[in-house]
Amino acid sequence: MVEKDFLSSGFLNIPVPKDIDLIPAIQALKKEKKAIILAHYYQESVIQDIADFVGDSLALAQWAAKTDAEVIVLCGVDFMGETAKILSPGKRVFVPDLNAGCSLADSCPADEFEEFIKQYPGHVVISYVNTTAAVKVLTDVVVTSTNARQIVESFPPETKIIFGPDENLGNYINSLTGRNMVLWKGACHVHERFSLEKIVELKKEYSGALVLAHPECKSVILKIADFVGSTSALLNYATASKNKTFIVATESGILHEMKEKNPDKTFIPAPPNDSTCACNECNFMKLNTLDKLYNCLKYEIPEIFISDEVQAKAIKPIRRMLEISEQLGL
């Protein structure tokens, strides 16, 4: 029955008894299983609060590799679980809900990306870390939104480069470096839909507010931003800044950590253009809940599995990124 429920839903579909106090119950299970809970910045605040470490996608995988814990529960999306497993093949890695996919990763199917690469022989393939293990296998070097510019610039100017899957990030890097990388046309559904008009209205309403934007946003948003950077870079900038008010153009889950670290500052989520909602959330990230986290720890399912062959190939571009980053002092 348990296996059937899991296979039909992508998570363990067993109701948690109403008399269970979930947070202490999860803490007890974590201790019993010798587990560690990792959460992305875009998770619900209650998930972030119970996690042992909160960070962006690559940081979570690197933390998983450093820990002595035997069990890794990664509250994020599926490719993040894969990346953690790639870096920690000897550990058991779980994601509370395997339906927690990623629109950006899904926009780049490995078979189609492979055919795309064949159209451009002699090109170095650079892929954003927000990709599946299968796409990483096709990649020469992985990058993050933090180090993408520096890693691209580490190659000679005449180097022919394919960049995927995020077209907005690729365009942004091209604009900064003067490169003409061939771009795969992928995008994150959250960062694609920020409203320029509504952000401009917010700037009028909150005089002096700075706009912080993730480079996955469209160029029109990046052009009006006061600072562009990765999720962790936006957090660090807001914390270091003397400014008191910020309009944040990335998934609204990061506002929880921003407010935690800066209780005296005001953070306003940049609104999307396709609804009356005042914030912009990733529906995939929000699939992870305390109930699912509890069941995941209790029953040790669903687990991330990657074949030895894929793991051996997919880790190479990640190692290459780490090597270049170390050489550049990043």
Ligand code: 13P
Contents of the next structure:
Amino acid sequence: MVEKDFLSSGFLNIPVPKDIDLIPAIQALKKEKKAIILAHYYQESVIQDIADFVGDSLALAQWAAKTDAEVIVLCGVDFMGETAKILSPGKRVFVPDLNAGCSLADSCPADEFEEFIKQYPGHVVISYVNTTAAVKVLTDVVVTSTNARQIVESFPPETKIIFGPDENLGNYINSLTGRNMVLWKGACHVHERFSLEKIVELKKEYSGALVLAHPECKSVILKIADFVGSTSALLNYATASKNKTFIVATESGILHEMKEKNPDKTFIPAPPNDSTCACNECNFMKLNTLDKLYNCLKYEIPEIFISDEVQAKAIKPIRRMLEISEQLGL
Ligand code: 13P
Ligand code: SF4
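For comparison with the form predicted alone, kindly provide the form predicted in complex with this ligand.
Below is the whole assembly, all chains and molecules, this chain first.
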């Protein structure tokens, strides 16, 4: 019964009893199952609040690699769960809703990427962590938006590099480093749709506001940004800045932590160009809910599985990223 419901939906589709107080119930289950809850900054605020650790893609991978917990519930998207499982094959890893995919990872099918790589013999393959395990198998070193620049620069300037799948991030790193990496033309549907016009209007309305942008955004947005960085870099920049108002061009979930850390500052989500909505949400990230988190912990489903063969190959480029990041103090 449970199995059937799960298979038809990607998550355990049974109602949570109405009389359950979800927050203490999740805390109790977490203790009982010796689990740790890791959440990305793009998760709903209630999920960030109940998590043991909230971070960006790099920090989540670092936590997954070092935790002693027997069970990891990764409140993020599927590639984050896969990365955690690859790093901790002996642990059980769950994502509350397995439909939580990623348009950027989907923009790089492994078979097509393999053909692409064959066209460029002698190139080092650097892949963003937002990829499937099958793409990581084809990769020499994984990067996240926090360490991409430094990892690219850790290779001698003459190194021929293929960078995938995010073309905007690749172009941005090429512009910073003067490299000429061959780029796979992938993109994140959330970061691609910020509206330049609406950001310019907001800048007029909130005079003196600084624009913070994630490097997955298009170059027109990055060009007008006052600061470009990963989610954690944007958070740190806003926290350290003396400025009081910020227009934030990344998924709006990060505003929760920005406001928590900076109650005296104003954060305005940059709007997308295709709707009247004021903020830009990742529909995949928002699939995880407290109800699904509760069911996930209680029934231990849905679980991430990776074959031994894929795990053994995919861990190498992820470990390499973690080692370089440690050497660089990231
Ligand atoms: P970071 O967590 O590395 O900032 O990446 C953002 C993102 O798009 C995750 O899906
Ligand atoms: Fe993927 Fe973009 Fe959502 Fe991040 S925000 S999980 S890159 S679709």
